[in-house]
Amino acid sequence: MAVLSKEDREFWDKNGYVVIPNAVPQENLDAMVDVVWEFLDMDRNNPEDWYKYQPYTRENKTSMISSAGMVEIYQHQALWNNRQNPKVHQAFSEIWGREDLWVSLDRANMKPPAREDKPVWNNKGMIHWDLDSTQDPIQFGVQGVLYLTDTAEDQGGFQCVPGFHNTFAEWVKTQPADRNTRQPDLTGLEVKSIPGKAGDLLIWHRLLAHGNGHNRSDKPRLAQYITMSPAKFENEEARKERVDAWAERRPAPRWPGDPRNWEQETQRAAELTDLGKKLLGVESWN
């Protein structure tokens, strides 16, 4: 049965992003939010446990969550029900226009509220590209984020250019040769906050200028990145590379990674339905 809607699918080629309301189960929803709160030992109703670590950055990656709210957790049982989820696989299979897909092996985000006695929590979000915005032709791709809460539109959530990934092309003839490729300027562009409710995913045309955006709440911003690919399992390197990834509970390489190694030691590989075990590229959809 068919996820995305023909308004949907209009308001996607207009926009660049659509919502899939209800994409997984709430007591999916409700063991991811547990994981997250377990993984950082955070008190979730102690707002000052929230700020108890200093994040880490580029040159000091001694903590598991960053001022952004990126949360360095990769093979959770919890992150896989998700990821596994049939009606997550069809949205993704509907914009690819195909079924054999490979999922993303992607972190959860925590971002809390934004204090000024808090300035390393300071995160005003950003918007930028996850790709050298150079490349000719630049190939189609998508990417997406799940909404764990409730998620208002000052809370931090998703923010993206709408439409951008239609005027890129005219756009960036306008543009300096020095420009940053991974980051537009933002002048004349109209920058856009999602908010979303618990269980929606929100898919997003990769050329889409986006982020997260700065927590002006009193309360944290909860997410799941998924995103989907065609499958290559004809490239035994990649595929390895997720596989080994998944059993050993650990980010695929170049991922920052938790340093205290606690999926690894709590944790057991997570169990995979046969969607999931497609997915990862344990088997091939053939």
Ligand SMILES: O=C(O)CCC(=O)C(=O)O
Given for the second form:
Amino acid sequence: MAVLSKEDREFWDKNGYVVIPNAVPQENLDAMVDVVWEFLDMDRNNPEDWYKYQPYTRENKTSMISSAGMVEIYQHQALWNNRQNPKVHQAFSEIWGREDLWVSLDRANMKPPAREDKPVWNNKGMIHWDLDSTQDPIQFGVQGVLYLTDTAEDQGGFQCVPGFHNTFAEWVKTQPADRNTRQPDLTGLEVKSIPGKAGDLLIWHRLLAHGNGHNRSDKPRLAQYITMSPAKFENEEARKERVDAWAERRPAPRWPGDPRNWEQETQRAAELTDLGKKLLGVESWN
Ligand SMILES: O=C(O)CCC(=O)C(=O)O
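We have the form predicted alone; now please give the form predicted together with the ligand.
What follows is the entire complex, opening with the chain shown before.
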């Protein structure tokens, strides 16, 4: 049975994003929330603990969390249980119009509330593209985020410029030649924060300028990133990178990673279902 209704498809076409409620069972969400706190070695009930690290930057790998809340965990069973959930795969299959997909080996997010007395954690939010927007044509692709807890509009969650995938081609003609190709000038564009319930899977078109917001609430924002794209089983180099990352409990090359190697030290390779094996690339879809 289809996960996306006719209305969802219309919403997708117009806005460039869609929300699939209850994408995974509550127990999967609980497991992920537990793992994020365990990985961070933080007491979820003690707000003072949420700021205990210096956020890492690309240049300075001081910790396993960035000021935008990126949590450098990649291969835990709890992450995989959501990646290999059939409803999650079904949703991406409907968007792509094909089922032979690979899942991203992406991380989690814990964005603590902004606090005056914790300036390095006062992340105001960001808007970007994960692509070079000068490519012509820009290949279709999607990204996704699973809400692990209910997330209010002011809680630092996902935000985007709805509908930008439809207007980008005209908009870009109005921009200077030396524009930032990964971050739009937001003049005249409307950024919308998308609140959600625990278990919502939000999938967005990669041409939507997007990011996460300023957490002005008193609760941390918790999420897991999951996206899918057409499998490239015949690309042995890419396939091997993925399988090795899973087997060795580490990020794929070029991702920041955890300076402590907590996953390698404490975890086994996640158990994969038949679907999970295809989504990773251990097995072929054919
Ligand atoms: O945290 C979010 O919801 C957005 C993350 C983001 O900008 C990205 O994955 O590129």
